[in-house]
Structures are given as C-alpha cells and as structure tokens.
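Here we start with a single chain on its own, the form predicted alone, put down as structure tokens.
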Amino acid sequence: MLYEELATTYDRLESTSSRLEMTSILAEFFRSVDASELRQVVYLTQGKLNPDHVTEKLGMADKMILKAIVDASRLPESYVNDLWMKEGDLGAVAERVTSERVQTNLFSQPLTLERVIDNLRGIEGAEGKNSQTKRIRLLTSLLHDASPLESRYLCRTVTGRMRVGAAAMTILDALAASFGVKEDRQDIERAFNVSSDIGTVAESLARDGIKGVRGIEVQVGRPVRSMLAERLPSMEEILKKLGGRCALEYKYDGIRVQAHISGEGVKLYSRRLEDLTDNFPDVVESLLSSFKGQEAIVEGECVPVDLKTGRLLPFQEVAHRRRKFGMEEAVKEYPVKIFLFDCLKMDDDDLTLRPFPERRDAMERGLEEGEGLLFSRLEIVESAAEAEGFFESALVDGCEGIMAKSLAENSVYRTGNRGFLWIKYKKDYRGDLNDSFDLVVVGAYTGKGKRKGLYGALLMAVHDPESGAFQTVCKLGSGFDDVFLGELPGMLEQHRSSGPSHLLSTRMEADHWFEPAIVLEVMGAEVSVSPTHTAATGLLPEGSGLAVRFPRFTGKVRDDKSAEQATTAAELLNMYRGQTSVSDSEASAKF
C-alpha cells in the first residue's frame, strides 16, 4: 500500500466533525486494506505503532522534528522556526515547507506503508549516544520523498498528535460497518475492552470474522480497560438504584492500578494503561508474597500512608511515585499500601462476566492480607442510616468517599464502561455546593496584572463519548498557586494548536488553543444552564448548554486519566438534574 492512500484518508477525516461521516470514511478505507496491513493502519490512525500498554512509544522532541524538516527542505532554519511559532502544528509546518522547498527531489520514490513503518520503528527503537541523530535521519529520509500532504501526517504521527478525530469508538464502528457485522458491534467493543488492543481486534475481524473477535479473551499481561462508576447525590437515591441493598467500599484517594500476576512476576498498569511496575516495587513485592494461585488479574488503589500513625495521606503524596528518577528514595519517602477491591481473572477463570460477590470472594481466596496489602473495607447495607454511618467512617479514616456496588446477578465487570452497577459518593456531593469534576484543558487566556506573561485562565471542557467531542463547560481562573502557574505553560506546550481542536465544540474564543489532553480536578458551586457553553447541547431546551459555576482548581492534576476519561456530558446532566435548586420543568429536559 502507498502511504499516500492513508494520508488522503486522514485529510478527509480532518475535513469533517461528523462522527457518522468519519465512520463512513474509515469503513470505506478499511475495505480496501489487506488483512496483513490493517493492524498497523489502525495503530497509525491513532498516532501509534503499538497498543497503548506497550512500553515502547513513538515520539520525537519538537526540536528534532524541526531539524528533520529543515534538512529535508533545505530552507533556512530561522524561516522554519518562525513558521512553527506561528502555526503551532508541526504537521502544518512540514506541509507548507515541503511545498516550498528549494529544490525538487529528482530521485524521490513514492512512500510505501511498509517503508514508513520500518522508519518509524527505527525512530521508536533508537538508543544510545547517537540516537537523536538516527531519529532525525530516519524522519528526514521520509520527508525527502514525501508529498506536502504526506509530510503533514508523518510529522503528526511522530508527535502522537494526529488531529483527525478518529477515536477508538469511531474506529470500532468503522470496523463493524466495513466487515458487515454491525449487529455484532457489542462483541467487537468487548474484545477491545478486554484486550486494550484495537489492532488485534481489527486483524482478527479481517482474518477470521466475528468468530475470531469472540475468541479474544481476558489474558494476563494484557490490561483490561477499567470499569467506571456513575454518581448520585444521596444515599437514598443510591440504595433505590441498587434495589435497596448494596455493598459499600471505602473510596481511597490514590492511584488505581491493575495488577497482572503470573510466574513471570507482576505487571502494574494505570487506568490509562501505562506500565507503572517500576514506580511501585514495594507493591509488586507485597502482591508476590501474598498470592496463592498460578496467575491473576486484580485491581486496587495504591494509597500513600504515614507509617508512624497509619494515617492515609492525600493523593498528591503518591503522585511523587510517578517520577522517572530517584525511585529508590521515593519509595522510602512516600510509602504506599495497595488496597485491593476487585478480581478480573483467577487462574483459568475469566471473572469479568461473574457477579461482584463472586469476584470479591475469588480475590479474598487467592490472596492474603499483609503489611503492604489489604482488601478494601466493605460492608453490606440495607438502609440509608447504615450507609451514612459507613460513609462517616470512611471520611474519618482519611478516604474521599465511598463506592456503592450492586450485588445483583447482573453485577458483572463492565470493561471500559460506566454504569450504575458502581456508584461513587464523595463528601463533595452533599447538597448543591462543592461538587468535583475532572475537566479537560482546551484553551487559555493571556494573563494580566500579577499573571502577566503567564496564562490567566483556562477554558475547560467535558467529554461526550457519543459524539467523541469535547464540550466547553467553564472558564477556570481560581485555585492556582504561583508554582502551578509557572509550570502550566510547559505542561501545555506540547499540546498547543493554532486553533480550536478538531474535536472541540465551542462558542467561546480563547487566546491560546490546545488539543484535549490535560485533565484537572475542579470544584464547582453548581451546574447551571448556559447560553455560552456547549456541554450537553441538544439535551436541553433551545440549544442551551451546561456550565459549572464558580469553578476552582483543587490542585490535583489528573495525570492518571486521559482526556477521554474525564467527566462526561451525561454525568454533568445527571448532576444538574439532581440539584435541589433545579425546577421540575428544567429537570425534565429530555436525555
């Protein structure tokens, strides 16, 4: 296959914001791709060479990419750098420069998909003192033979920021449509959720049809996409939703990890499918010493503790364990315990389709508690009074709230999905005030006065999984300390864009724009109808959206969450409806 076919498809995707049209474009293209190439095509469409959980990542520093563009085009470095400062998109820079290069490449050859992948593999695997030179040379070689359009997407691929809007769910829709199995879309999504490998799903479907996809099972060493919880504002509503009886667990304020235990050792994965094994050597040791079976997948929360008092500490303490260097010192300075709360696989048994009580029992039989490993505190309740008592105990013990879990026969582990089988309830949810949200940075405003030279405020958004869009919900300017304000430009720089993201639905203007990537925890006084913001647009009367009023940054950067795992438009709408200040007519807005 020629790479030009892929680049043309990306250009078509970028020209539309309609998820249905994107699905149609991808489905049409997938039909033309040979089964042997489909796996890599799917990965590349997401700006990757591998599934998310593979440690090796494709990526080059912006300065290295600019050097490759200069070398391939033979244009002055100052001119290329000026374009970069203006455009904010290395792909756009490469496209323009390629069309203006000083000399036509007489000996250029059409780029094949195979050659592009070979060079990208070389970039990914380059190590040693000459690794930067090798990466630049490999990219320069591709740009030398690339058309302007191909240059755009080659440079975006090595940054991992494709900007074509093809999220995983859109690709799965396209695969179902391409292979004529729309009625089996649920099976395709489950295969993706239990494998976290969209390339494997695509190739299995192309080679063996839906039968091959159904053969993809939970496997140790391959992380499962995490089940997520909904939220409700009172224990009475939670009990009613769960049939009057449920399990309550402490909701610990740490880093959620999925542990894969086998004869080869332990692997720890974050909710974003990152490999965190090296960050928690003490947790690995605790799991190995307490495990009594052959292999397992269990989930838990790594929580910082004060070893002198046994007191649980805030999330910010355990965040130090995510640093790349000085881990031995970090283990001593920031000790943690893991609190296990679920079991997805035990030896040969896939437990994801079993009820929660069976999974919990398997976990407690397969492991034993020790100094560094405990089971989450759990209690079965049948009344709001019992639930409130347990909730108060959780707060006293240093937790951020509780999780309510269904005990019904259908209380399966819903891989990669959010639902009312799990419901979170935090101290922030009582009444209308101080609710918390995980919001995505999509824009910024130039600071004035004391914030001159910095960002003065941020434009924040929620995610709408149905459309794949990010929708604005507030302008955030409070809760920032001087240290965070100083770090913010560097944090956002790699996500800078010359205009609103292709995925952003906004009526707001900003001074600076960013691709959705950075998630911040934000407190708000209430959720209100807004003519300015776009969250939940179409679900409320007269095209209005929802906004978070009086937002304040809590100080917590949710680097354990991807932009797609932020608060959703549906969650925001549920919170709006649950406010006691919302009138009956407002709350009846159709969803």
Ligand code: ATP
The other form holds:
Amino acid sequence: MLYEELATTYDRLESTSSRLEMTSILAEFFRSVDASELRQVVYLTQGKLNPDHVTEKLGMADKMILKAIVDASRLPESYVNDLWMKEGDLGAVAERVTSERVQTNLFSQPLTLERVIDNLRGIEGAEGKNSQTKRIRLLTSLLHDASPLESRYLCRTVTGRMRVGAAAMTILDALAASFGVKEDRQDIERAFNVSSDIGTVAESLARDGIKGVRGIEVQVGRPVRSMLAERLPSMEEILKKLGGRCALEYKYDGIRVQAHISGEGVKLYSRRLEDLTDNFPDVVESLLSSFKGQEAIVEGECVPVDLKTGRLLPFQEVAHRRRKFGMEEAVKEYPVKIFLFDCLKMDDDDLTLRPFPERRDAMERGLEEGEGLLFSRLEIVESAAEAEGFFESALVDGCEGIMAKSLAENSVYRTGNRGFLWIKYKKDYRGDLNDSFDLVVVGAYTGKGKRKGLYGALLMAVHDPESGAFQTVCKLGSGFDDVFLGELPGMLEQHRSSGPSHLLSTRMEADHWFEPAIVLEVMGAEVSVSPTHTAATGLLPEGSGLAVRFPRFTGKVRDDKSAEQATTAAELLNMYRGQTSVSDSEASAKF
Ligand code: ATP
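Show the same protein again, this time as the form predicted in complex with this ligand rather than the form predicted alone.
Let's see the whole complex now, leading with the same chain.
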C-alpha cells in the first residue's frame, strides 16, 4: 500500500469536524486496506506506531525535524526557519517546502507504507551517541521522496501531534461499518475496552470476523479501560438510584492506578494508560509482598500520606510522583499508600463481568493489607442518615467525598464507561453547583497590565463525544498564581495552531489558538444558558449553549486525562439541570 492513500485520508479527515463524516471516510478507507496492514494503519491514524499503553518514543524534537526538512529540500535554513515562525506547525512548513523544492528528485521512489513504518520504527528505536543523526537521516530519506501532502503528515507524526482528530470511538464505528457488523458494535467496543488495543481489534476483525473480536480477553500486561462514576447531588437520590441499599467507600484523592501482577513482576497503568511503574516503586513493592496468587489485575488510588501522623495529604503532594526525573528523591519526599478498591482478574478468572461484591471478595482473599497497601474503607448502608455519617468521616479522614457502589447482580465492572453503578458524592456538591469541571484549553488571550507578556485568560471547552467536537464554555482568568501563569506558555506551546482547531465549535474570538490537549480543573458558581458559548448546542434549543459562570482554576492540571476524557456536554447539561437554583420546572420547561 502507498503512504499517499493514508495521507489523502488524513487530509479528508482534517477537513471536517463531523464525527459521522469522519466515520464514513474511515470506513471507506479501511475497506481498501489489506488485513496484514490494518493494525499499523489504525495506529498511524491516531498518530502512533503502537497501542495506547505502550510508551511512544517516536517524538522528535522540533529542531531535528527542521534539520530534516532543510536537508531534504535543500532550501536555505533561514528561509525554512522563518516559515516555521510564521506557520507554527512543522507539518505545514514541510508541505510548503516540498511543493517549492529547488529541483525535483530524479531518483524519487513512491513511499510505500512498509518503508514509512520501517523508518519510523528506526526513529523510535534509535539510541546511543549517534541517535539524533540517525533519526534525522531516516526522516530526511522519507521527506526526500514524499509529496507535499505526505510531508505534512510525516512531520506531524514524528512531532507526536497528528491533529486529524480521529478518536478511538470514531475508528471503532468505522471498523464496524467497514466490516458490515454494525449490529455487533457493542462487542467491538468491549474488545477495545478490555484490551486497550485498537490495532488488535482491527486485525482480529479483518482476519477472523466478529468471532475473533469476541475472543479478545482481559489479559495481565494489557490495561483495561477504566470504569467511571456518575454523580448525583444528594444521598437520597443516590440510594434511590441504587435500590435503597449500596456499598459506600471513601473517595480518595490521589492518582488512580491499575496494577497488573504476575510472575514477571508488577506493572502500573494510569487512567490514560501511561506506564507509571517507575513512578511508584514503593507501591510495586507493597503489591508484590501482599499478593498471594499467580496473577491478578487490581485497581486502587495512590494517595500521599504523612508518615509521622498517618494522615492523608492533599492531591498536590502526589503530583510530584508523576515527574520523569529525580524519582528516588520524590519517593522519599512524597510517600504514598495505595488504597485498593477493585479486582478485574484473579488468577484464571476474568472478573469484569462479575458483580461488585464478588470482585471485592476476590481482592480481599487474594491480597493482604500491610503498611503501604490497604483496602478502601467500605460500609454497606440502607439510609441517607447512615450515608451522611460515613460521608462526614470520609471528610474528617482527608478524603474528597465518597463513592456509592451498586451491589446488584448486574454490578459488573463497566470497562471504559461512565455509569450509575458507581456514583460519586463530593464535598463540593454541598454548594450551589455540584462538582468541578475538567475543561480543555482551546484558546488564550494576551495578558495586559500585571499579566503583560503572559496569557491573561484562557478559552475553555467541554467535549461532546456524540459529534466529536469541543465546545466553548467559559473564559478562565482567575485562580492562577504567578508560577502557573509563568509556566502556561511553555505548557501550551506545542499545541499551538494557526487558527481554531477543526474540532472546535466556537463563536468566540481568541488571540491564540490551541489544539485540544491540556485539561484543567475548574470550579464555577453556576451553569447558565449563553448566547456566546457553544457547550451542549445540539442538546439545547437552536442557537443557545451553556456557560460556566465565574470560573476559577482549582490548581489541578488534570494530566491524568486526555482532552477526550474532559467533562462532556451531556454532563454539563445534567449539572445545569441539577443546580438547586434551577427549579425542576424551569429546567424542563427550557429543554
Ligand atoms: P474525579 O475528578 O471526581 O476524580 P474522574 O473523572 O477522575 O473524577 P470518576 O470515575 O468520575 O473519575 O470518579 C472516580 C474517581 O475517583 C476514580 O477515577 C478514582 O481515581 C477515584 N477514586 C477514589 N477512591 C475511589 C474508590 N473507592 N472507588 C473508585 N474510585 C475511587
């Protein structure tokens, strides 16, 4: 297969923000791909060479990519540099330069997918003294033979910023349509959720049809996509939803990890499927010494603790354990404990489809509590009064609230889904607005006065998984301290784009635009209907959207969440409806 086919598909994807249109473009394309190449094609469509849980080492520094563009084009370095300053996107620079190339390459060979992958693997694997030169040479060789469009996407791929916006769910829809198994979409999604590997799903479908997909199982060493919680504003409603009786657990405020334990050791994965094993060697140690079986997958929250008093500390302390360097000191300075709350696999048993009490039981039998490892505190309740008591003790013990969990026969581990089998209840809910939001930075405004030379405010968005779009919801200018304001430009730089992202639906103007990537936690005073913001349009009457009023940054950068995992338009609408200041009749009269 020629790489040109892939590049043309990316270009078509980039010209639309409609998830439906993206699905049909991809479905048509997948039909033309051979089963032996589909796995790699799917990874590349997401701008990667590997499944989500394998740490991607493809990213080349911008300067190295520029060098390759100069070498391949033979244009003056200063000219290419100026273009980069103007465009801000190396893909656009490479495309322009390729179309202006000084001379056409006489011995140019069309790029095959195989050759592109070989060179990208070479770039990924380059190590040692000459690794930079080797990477530049491999990219130059591809650019030498690439068309302008191919150059754009080759450079985007090696920057690690593809920007075509094909989310996993869109790819799954396209695979289902392409192989004529739309009615089995749920099975395809489950296979993806239990394996976190869209390439394996695609290849199984292409080779063995839906039977192959159904055979994809939970496996130690391959993270399962996390089950997520819904929210409700009162304990009465929570109990009603869960049939009058439920389990309550402390909601610990730390970093969620999924631990895969086997004879080979322990691997820890974050909610974004990043490998966190090296960040928590103490947790690995605790798990190894407490586990009694052959292999298991368990989940828990790593929480910072004060070793002298035993008290749980604020989340910010554990954020230090996500750094890349100086881990030895961080382990000493910021000790953590893991509080386990679920078990997805125990020895040969896949427990994801078993009810919660059975999973909890398996966890308690398979592991032993110790100093660094505890089971989440749990109590079964049948009344709101009992629940409020448990909630109070959670707050006193330094937690952010409680998790209510269904005990019903159908209380399975709902992989990769947010649902009412788990319901969170946090201390913020006692204010007028229930809960904070995780919003995506999509734009910024140049600072004035005290913020001169920095960003003065950010344009924030929610995500709408139905349409695939990001929708603006507020301008965020408060809650920033000087350190954070100073760090912001660096944090956002690599996501800069020359205009609004093609995935963004906006009626707002901004001085700077970014691809959706950085997620910040924001508190607001109220959700209100807005003529200027686009959040939840489509779910609301024509022309209106929702806005968060008086937004304030809480200080938490949610780097455990991708942009697609931010607060959704539907969640925002639920919050709008759940506000105590919006009466039921007001909310339903409007919508
Ligand atoms: P939040 O910002 O409220 O943590 P979230 O979007 O990260 O939300 P949710 O599924 O909505 O995730 O809320 C549950 C989160 O709470 C889990 O992801 C996990 O990190 C954390 N947590 C803490 N204690 C528990 C517990 N006992 N059971 C389940 N999750 C828990």
